[in-house]
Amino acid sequence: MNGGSAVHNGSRLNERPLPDATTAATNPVGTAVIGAGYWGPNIVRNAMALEETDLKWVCDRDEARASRLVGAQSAIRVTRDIDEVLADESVEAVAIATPPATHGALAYRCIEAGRHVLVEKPLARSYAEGLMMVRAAEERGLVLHCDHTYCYTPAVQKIRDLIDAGELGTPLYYDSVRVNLGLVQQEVDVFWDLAPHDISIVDFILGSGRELLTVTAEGADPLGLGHACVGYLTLRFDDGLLAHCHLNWLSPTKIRTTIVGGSHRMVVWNDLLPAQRVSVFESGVDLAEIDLSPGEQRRRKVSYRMGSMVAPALREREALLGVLEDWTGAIRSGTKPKTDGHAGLRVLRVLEAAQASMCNGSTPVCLGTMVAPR
């Protein structure tokens, strides 16, 4: 999952003035990264490569690890104290890549200090905590961005474009297998570790105009960790769309395959096949009603279409670079990022519903409107 959390002395900093609206849009955003463990190095690497960011600090409770990450000759400063980062007025934005249990407290401190915030998934450890973060950022006019990285991959962007253009017809289902051997987490179950990817993707490509009705989750704990290592998550929408996710830390092979079925075409996304990540199939099922003799019921005739397959060309590009571009672009322009705090809240609501479902014998948990129109 994530890297180590930064430590601080707990003192409250004076609130930083709101960002100057006259700041030139071409100026790079002064940035700090908190967490140099698992995901933090990826953010650091992309922030160093992006012209729109000026990386000032890397903060981690293991200062030696942060120093190794930036390199001995780097001008980027390292610290184990978040107060030192927030005391630097050149830091406009902070990316948080620490364990999920620390996201809320760290993000809230950065927001209080007047900084824009990017938070690794999941946004927080609860919906209530995430809502506090969203409201605090909105009150101060700050950008709170949730790092739903898969939504920025060329593959997911292409699938969303196909759906929005009506190329698939009416979306019928989303079926995903996300399994591998490890990384078994001690702090969270397989749902909180892996499901945010698929929930955020479903929200991103299929969420427009649909109401999520129920969430059902079934999990198993064969290792006796006290939480699920194998899980099955099902989302049912008001228009009949069904999304199903198979999650597993104990698979002998790594599989990252998703099928999105439509009434006209179907898409297969294999994230482990770089040469052909997305395949669009001219395949489907056609139904025709047959009139029978008076007094008999009408019936429907099923016919199958097995057409050609097209593999659209995708421009390979690291998704995290797109995340940072979207974040910094929103900071400079005042626009809404693609996966903002509200997108993070929608994911948290599904995760909490999944927990409730498992606690109640894997019964469906009913929801009101959860996935809002884009």
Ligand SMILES: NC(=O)c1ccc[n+]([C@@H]2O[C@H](COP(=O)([O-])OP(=O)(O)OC[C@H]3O[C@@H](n4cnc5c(N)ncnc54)[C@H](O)[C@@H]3O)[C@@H](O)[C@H]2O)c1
The other form holds:
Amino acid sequence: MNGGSAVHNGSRLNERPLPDATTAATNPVGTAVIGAGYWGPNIVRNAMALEETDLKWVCDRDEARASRLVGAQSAIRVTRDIDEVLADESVEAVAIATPPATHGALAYRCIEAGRHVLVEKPLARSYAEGLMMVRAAEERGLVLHCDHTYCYTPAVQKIRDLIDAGELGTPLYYDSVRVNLGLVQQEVDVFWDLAPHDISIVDFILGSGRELLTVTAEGADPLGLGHACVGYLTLRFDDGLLAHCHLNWLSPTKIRTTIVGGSHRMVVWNDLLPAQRVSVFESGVDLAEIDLSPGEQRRRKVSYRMGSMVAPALREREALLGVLEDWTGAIRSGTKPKTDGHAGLRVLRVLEAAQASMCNGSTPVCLGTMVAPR
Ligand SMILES: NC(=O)c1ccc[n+]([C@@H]2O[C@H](COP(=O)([O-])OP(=O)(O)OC[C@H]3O[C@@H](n4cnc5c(N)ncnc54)[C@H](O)[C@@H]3O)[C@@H](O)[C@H]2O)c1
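What does the same protein look like in the form predicted in complex with this ligand, given that the last one was the form predicted on its own?
First the chain shown before, then all remaining chains and molecules of the complex.
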């Protein structure tokens, strides 16, 4: 997607002049944020803190909300009208933090107007819509980034490093619990709201070199909302790796705990324990084959390793700073972002398969049988 993504190809739809390559490397990216609800303010705060971004506008169709967010004394302009934002030539990039149903249309307008885009998870409300967004950005040489925030946390980066360095041995499973008394969403079910976090993390730390075979989802709608508030999602990979995610808006306690089991070591990531988010256990199970006398069956002996635990020091850094750095780096230097539009598409593919599984009595959906729209 990138390979010089800051370089426009002079296509007919993108009339904006190219920034000079040397100034582009040092100038902050003129930025706008659309959406000043729950998540948008976090992007605004981080964009204001980061040297690489120059926040010019906050746009929300509730303009008073945008005004309250930036404050009366701010030089950041507010509007309810995206056209006003796109008419400002100093805006090179737009971050979209509006409800998922609006992502496609808003992103498409920004891309058509020659702007780089950062879109909140989930990238779009369907794979087909996401694919259109990715293609539109690629045709115009623009960066389409997807905010899979957790992939930018020091904890997830550490777990990925441990896996890549072979410290866990062969990864065996990913098991996560993401439950709390969460905001019950009207527009999307618990899978579309919470599962993008786990799917993107699994994709980021375990996706490389293995193929996702099936997706199974089971959901419950105890409130009669018409969609699931409690969900169980299972991903099965070609090497036997199993990822399971428990998602729930109706839990009285908040739990954000993930276990990644490997043949050598196992990691427990408790995101609610800042002093010790990641614990690496030397524990595991070893199997030895015992040969019995001829005629008898071979047996396997199980032995348990109860080793020590290490809690690696992690620097505390807000993940959204990393998201914005990665996005602006891709815009200025053409570096490949960790979670680009294609990463967003992979998440959408799983979400759609989960939906299909639920519609089909929670039977496993083979990803190979899902036809990607052309
Ligand atoms: N990365 C994360 O960890 C994380 C966390 C929470 C939410 N999110 C995502 O952020 C997005 C927004 O979620 P939220 O909880 O902030 O929603 P929200 O409903 O609290 O806020 C959305 C805001 O967008 C505004 N808006 C809607 N349509 C608009 C339009 N066409 N033009 C301008 N403004 C418009 C609304 O007025 C509202 O202020 C969603 O995609 C959600 O999945 C991401």
